[in-house]
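The chain that follows stands alone, in the form predicted on its own, written as structure tokens.
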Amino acid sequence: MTKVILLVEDNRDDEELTLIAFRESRIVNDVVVVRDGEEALDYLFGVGAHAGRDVSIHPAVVLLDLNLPKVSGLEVLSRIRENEDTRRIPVVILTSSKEQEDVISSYNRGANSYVRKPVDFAQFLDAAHHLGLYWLVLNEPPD
């Protein structure tokens, strides 16, 4: 079974660019993209417009944006932390901030890891392709 990349991402041109990013570093594994923090844990719990899916499949990362609509990239990030089906799913916080206040409560919450999104198309490939290395074949996750 492909695993599967969660992204959330409520910029179409940021969400191009890493679709781009992942196909030009071979990244093969189904990428489901939602839009706001709200249909990210409708997606993560199957509930809403998901609901009835299967949610013992979890994504092998959630690559997560913090700016976003309805609920904030640092709400999701808790939720998914404070549930037992989710908390040992890896999240990459995604984002253009700059700020080490978002750095630290990213960590505070839980993020596995913190990439501020290259605004240089090349960084960016680099990004996506280091990525997906590391969360899709190096590291190792629990069953």
The other form holds:
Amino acid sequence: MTKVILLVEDNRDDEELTLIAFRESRIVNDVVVVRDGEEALDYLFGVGAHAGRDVSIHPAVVLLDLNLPKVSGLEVLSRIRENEDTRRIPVVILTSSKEQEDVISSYNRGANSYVRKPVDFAQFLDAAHHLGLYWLVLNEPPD
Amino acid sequence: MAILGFAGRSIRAKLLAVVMITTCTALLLSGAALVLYDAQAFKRQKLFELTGQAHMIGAISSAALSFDDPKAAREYLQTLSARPGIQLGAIYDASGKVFAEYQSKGGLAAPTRLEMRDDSGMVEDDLVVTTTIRQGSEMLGAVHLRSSLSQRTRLRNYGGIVLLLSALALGATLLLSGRLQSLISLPLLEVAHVARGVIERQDFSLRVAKRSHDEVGVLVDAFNEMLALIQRRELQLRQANQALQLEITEHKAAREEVAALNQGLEARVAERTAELEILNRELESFSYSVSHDLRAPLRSIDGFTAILQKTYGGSLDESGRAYMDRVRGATQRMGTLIDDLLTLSRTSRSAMIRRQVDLSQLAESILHDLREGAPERRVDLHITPGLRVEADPTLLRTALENLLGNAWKFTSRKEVARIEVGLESGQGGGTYFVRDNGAGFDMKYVDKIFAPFQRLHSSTEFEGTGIGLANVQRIVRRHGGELWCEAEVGRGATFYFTFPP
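Take the protein just shown as the form predicted on its own and give its structure as the form predicted in complex with its partner chain.
Everything in the complex follows now, all chains and molecules, and the chain you saw is the first one.
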């Protein structure tokens, strides 16, 4: 069974475009979509709405937006890295911001990669394609 | 010497001494004069008496001489014994031989021969008188008498009396002058006392009571006037001091007021700074929103338009598809615009750290990237090697990216493009330049070229947002430098800039 991709995204349009981009790139993994930071943590730690989920199965990669309702993307990243079970999960920041401060904070908190969503859809497709190829095919995650 | 010792004494003592010395001298002089005069008078008196005695003896003994009766003559002479002072008496005959002689007890012997003439004088301390005895014109003989004057005893007695009188007189003088001199010394002492009081208590209101109209009175008046003058001056001085004190107090108050104002000002500056910081934070959060929130809908527009084009493009006619292309073009331009705006705002906000940067190498690397983006173009590059500037590396890169990007862009229609980066040494350090042989522009629009969103070319001619040069200018100015340009339509443009150290 292939691992899932956890997409943390509050913008429905971006969610839709990302899913389309993955489909275009022939990425077959299931994409779990959560719409705020709190739900992302619930999913990862098997609590709240996601109580009872087998938390030993980690997503292949977490695509994390920074500007999220309730709990911010940076906070989610910190919580993932603080927990022994989740600290090795690959996290890619996927956001509109290219503020140097955001980039630095993300890497400081242990992000594996930082990708800025391009406005141009062609470039967006390109980015999604590269992301899928790299994190789902080339990259070797821990078991 | 003695006068030096005297100088330290009080006026009273000095006056007393003067009076005593004067009195003493006067007494001694007058005493001496008296004694001398008395001695003379006594001598004359004695001589007169002795001469009388001699005449009398001569008169009574003329008969005895005439009758050659020495016995009678001796008896006459014997009467001299009643006169204690007479030492000797003798009667001589006409030939000058002793006729009769009388000697007092222990007296002297008469001279054996005598010159027959009237004579008187002093022999040793004794008075000697010789008178001739005559009968008509006939010389009968002479009488010779010698009497002691006892002047020494008299002088001693007189001296004793004078000294005693002097002592009494001095005592009286002492008593009298003690009282009388206070007429002079008291007012002087009073002046001295007041003067001491003035010095000790600094009380210039003290005055000396005037008791006389003599020189001391004049001194007292002068002293009082002087005191009055000093009192007036002192009062004026005190008033001036008070005025000065008041001025100082006012000055101090003014200074405190200034300090308070300054503090107020500082507080206001702090307040304003805080406000500005809030504004700055708001601006930053706005920039963040622009970066994040404005781009998201653009991405949706472009994304879904692209999907529409792809999925439903077939069911649209040519113009429908062209409109779709326009939607996407506009979206992408807006994306670029937002990015450029963000860069511009970051240029002003970001911290600047200047260090040595190799401008030549930086230009080389930027142009290398540009060449990779359009490998088909023929562009001659001339970069002077080893150009070094003191600048913030990130900002310098942004500036060069814009300048070289423009050069690259505006030479895109040239068969053989030429881009030059170099240094012209001029006054006050070097002037760097980026020169191209591209489209150039009309110099009459030169003042528009550095303003944001101002473009001299249409988007169809050359794309761009009109922010690049505004950004370059901000970067150069933040480094304290200047940016200017020369251009000619169709022949290219040169941008000059300085980076003062």
